[in-house]
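Given next, in structure tokens, is a single chain: the form predicted on its own.
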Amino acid sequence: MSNPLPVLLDVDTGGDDALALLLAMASPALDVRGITCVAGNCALAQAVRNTLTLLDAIDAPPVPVAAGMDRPILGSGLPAPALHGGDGMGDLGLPAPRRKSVDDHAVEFLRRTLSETAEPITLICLAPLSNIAMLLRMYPGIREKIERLYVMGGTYASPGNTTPAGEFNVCYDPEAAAIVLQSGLPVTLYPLDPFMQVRFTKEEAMRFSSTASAGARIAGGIALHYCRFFGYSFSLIGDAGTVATVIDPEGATVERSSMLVELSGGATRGATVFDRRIVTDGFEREGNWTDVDVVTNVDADRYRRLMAGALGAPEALTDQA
């Protein structure tokens, strides 16, 4: 077995980020070096609390957790989505955390961790990109220590979930998204298109919630919360799909595409715009276009089974997705 991939996760821990953290912490393929938190799905203090609570609940090793940006680069952000519950994590009633966050601001924690590593580290970004944008602006030389960015955000062909054209993470801090996605660093973007493809049924969530695995029980509880909130018979694994793509890239269909983040306009601010025009010799795009790898489709059953297995409850799955 090859050595685990060293990663740092940047989160705004609501329920979907919690599912992603559960998968990342359970997977032997990843070496989680630290977790940074940012405002988004909930206020910064709640995101930190939820992250620490989750790590306690699964008896995780002492992974450092750092609090970062409590608002976007510009403006005051967006209201916390009601879908995540009053505590941002499905109102599961988990005990208050025993562990504490580190004293360093997330940007300084990222700088120090990256600068001290012998090998480049992969960043898994599951939240508004405020922390990562500030890191790149304050310490541009740190880029050489970043192997690749996996970013959950934006849309490719699907409609938005916050505006008609925009996805929440990008819409929350469009300037940060533009800085990071148009930085020239290697980026794999996991947009809403595959985000909507991987799901557990309500029955599967119920089986997760009654297993011996603490991680599976929490995942089941979160999934059941979303089933109740939306009135659906299924729940998405959400941001955990991004982590699954890092662990098992063969399950993802990836296209190389030129894109930018729209910063002006009314209905289009925060949209991820992809240029699908056929390019001929001599063609030059005007503006801040950059090439990224976009996940356009995933093998949903493969990632369902990956997550269920990592959480120690493969028997909870049925043949239905």
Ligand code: BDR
The other form holds:
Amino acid sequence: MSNPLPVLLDVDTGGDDALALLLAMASPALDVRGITCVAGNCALAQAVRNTLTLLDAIDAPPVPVAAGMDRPILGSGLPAPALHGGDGMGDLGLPAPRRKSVDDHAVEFLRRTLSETAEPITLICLAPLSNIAMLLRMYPGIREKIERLYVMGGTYASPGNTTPAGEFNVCYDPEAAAIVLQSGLPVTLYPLDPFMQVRFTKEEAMRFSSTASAGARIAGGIALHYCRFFGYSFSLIGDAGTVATVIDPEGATVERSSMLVELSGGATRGATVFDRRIVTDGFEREGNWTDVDVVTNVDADRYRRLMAGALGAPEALTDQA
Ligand code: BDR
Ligand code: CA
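Would you mind generating the form predicted in complex with beta-D-ribofuranose now that we have the form predicted on its own?
Okay, now the whole complex, with that chain kicking things off.
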């Protein structure tokens, strides 16, 4: 077996960020070197608290957690979406965290961690890109220490979830998304299209909730919260699918495509625009179009099983979701 891949996660925990953290912390394929938090699903302080509480609950090793940007680069951001609950993580009633975050700002923590390692590190970004954009702007030389960015954000062919054309992480901080996605660094984008594909049924969530594994109980509780909120009989694994793509790339269909983030516009601000035209000869285009690798489709059952195995409860799954 090859050495675990060194990764840093950037999160706004966040019910589905919590699922992503559970998968990342449990996977022998990943070496989680740190977790940075940013405002998005909830206020920054709540995202930090949720992250620390989650790590306590699964008795995780002392991975550093750093608080970063409490707002987007421009403006004050979007209201916290009600779907994640009053605490941003499904209102599970978990106790206050025992562990503490590091003193460094997330941007400084990222700079230090990246500059101190010999080998480049993979960034897994599951939230508005404010921290990562600031890092690239303040310390452009750090680019050479970034192996690749896996980014949950945007849409490819699907509709938006925050505006008709826009996805939450990009809409929350469009300027940051433009800086990061159009940086020219190797990017694998995990947009809403695959995000919507991987799910657990309500029955599976109930079985997770009653297992001996702390991680599975939390994942089950979060999934049941989303089932209740939407009134659906299933719940998405959401951000955790991005982590699954890093761990098991064979489960993802990836296309290279040219894109940009729409920063002007009214209805379309924060949309990820892909140039999917068949014929482009003779048609000019304006803007800083950049090639990224887009996950257009995933093997949903494979990733469901990966997740359930990491939670220590593979028997909770039925054949279909
Ligand atoms: C993204 O926005 C947040 O609500 C989720 O955590 C995910 O990162 C989906 O649009
Ligand atoms: Ca998120």
